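Read the single chain below, which is given as structure tokens and is the form predicted alone.
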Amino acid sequence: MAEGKDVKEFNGRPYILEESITGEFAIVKAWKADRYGNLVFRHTAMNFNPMAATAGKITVAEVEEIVEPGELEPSQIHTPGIFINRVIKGSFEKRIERVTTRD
């Protein structure tokens, strides 16, 4: 499995050094966004769009709300600006379950 590739130990362990995955696109969807594009994700958004925003080559990210830089705690954003390269306001239905009763 290891032949021709790099393999350095650790903690007298060896390891076999690979390459990356890196996608020529990345995109997800986000809660909010600012004009900088960091981004907060919401529910089960936070599982995977955080590590899929830092994997592509450019990323865009489709987002509820746009707010002003400066609104966004520091500590609220889940990806920085520095690996989105486009944010856009996405249109979405929100669907709700309505109760129904007979007369």
Second form
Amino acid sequence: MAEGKDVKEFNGRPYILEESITGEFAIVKAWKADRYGNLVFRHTAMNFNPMAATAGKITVAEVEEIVEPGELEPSQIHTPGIFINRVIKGSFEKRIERVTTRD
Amino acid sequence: MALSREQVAMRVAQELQDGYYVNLGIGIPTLVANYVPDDIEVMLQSENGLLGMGPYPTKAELDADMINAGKETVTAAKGAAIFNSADSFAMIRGGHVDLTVLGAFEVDQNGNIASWMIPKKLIKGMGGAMDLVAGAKNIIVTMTHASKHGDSKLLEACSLPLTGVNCVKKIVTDLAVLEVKDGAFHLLERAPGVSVDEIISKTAGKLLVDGEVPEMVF
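Output block for the form predicted in complex with the partner chain, input the form predicted alone:
To see the whole picture, the full complex is given below, headed by that same chain.
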């Protein structure tokens, strides 16, 4: 993994330098958005979405619900709308890849 | 006799301490969660962004938005926190995770670990393992001592591409508990009924046996 990559030492430990990933488009999936593009993710469906949302020249958010501005609590917003260029209300069939239960 | 997967997990669970933040890898490590001693509290970290992973849900609790890093449906324990991947890896890289337990294809006597790809055969992907082995305060590897063909997985030097360098401190296999220190495997315990000779014969790397080796106690 480290082959051919720059290494820099910080506090005595070597670190591999990686360029950040960017794209023409970033496509993310969120739970709720308002029309300013402020996003809230639900549970572990957050994962890489907030970082991916910052990495696109154009970022498209597909959401389960679009709400009116003011309905999302400002301190609870995960991704501020400045990163979001398009919001699409999707229709979702929420499939689970690996169902594990205790009963 | 060689330990079952569950017994390996039970033995690893004995290494847990009260207050630990622990990341469990996919496979046998995941089973460790079932054997956390009742008198201690540990917080399980899942690198997709969950600190305080609870048990699997009941069918009624099943939620597509509650999964662990192995894509299994899980629940959030009391006191859990959910966060994005950058925060998750910040806590891993920042050395806040006390212990990580993960599987491997090979480990060598210098504590190097190979766990993510076999050239031309299998690419599992590294997942969070590279960061976990570099960042966690303590690392335990669980794996079978030898492959199905009888080839040792405890080597002088790993032959596969590495996940981490000089990081594995302890290994729990189906045959033994070993410490990795000063360029050698040190045999600490053996599975009940397994002889030291069998462990020696199935360990390709440098193995030090100091006196009587006790059997594991469950």
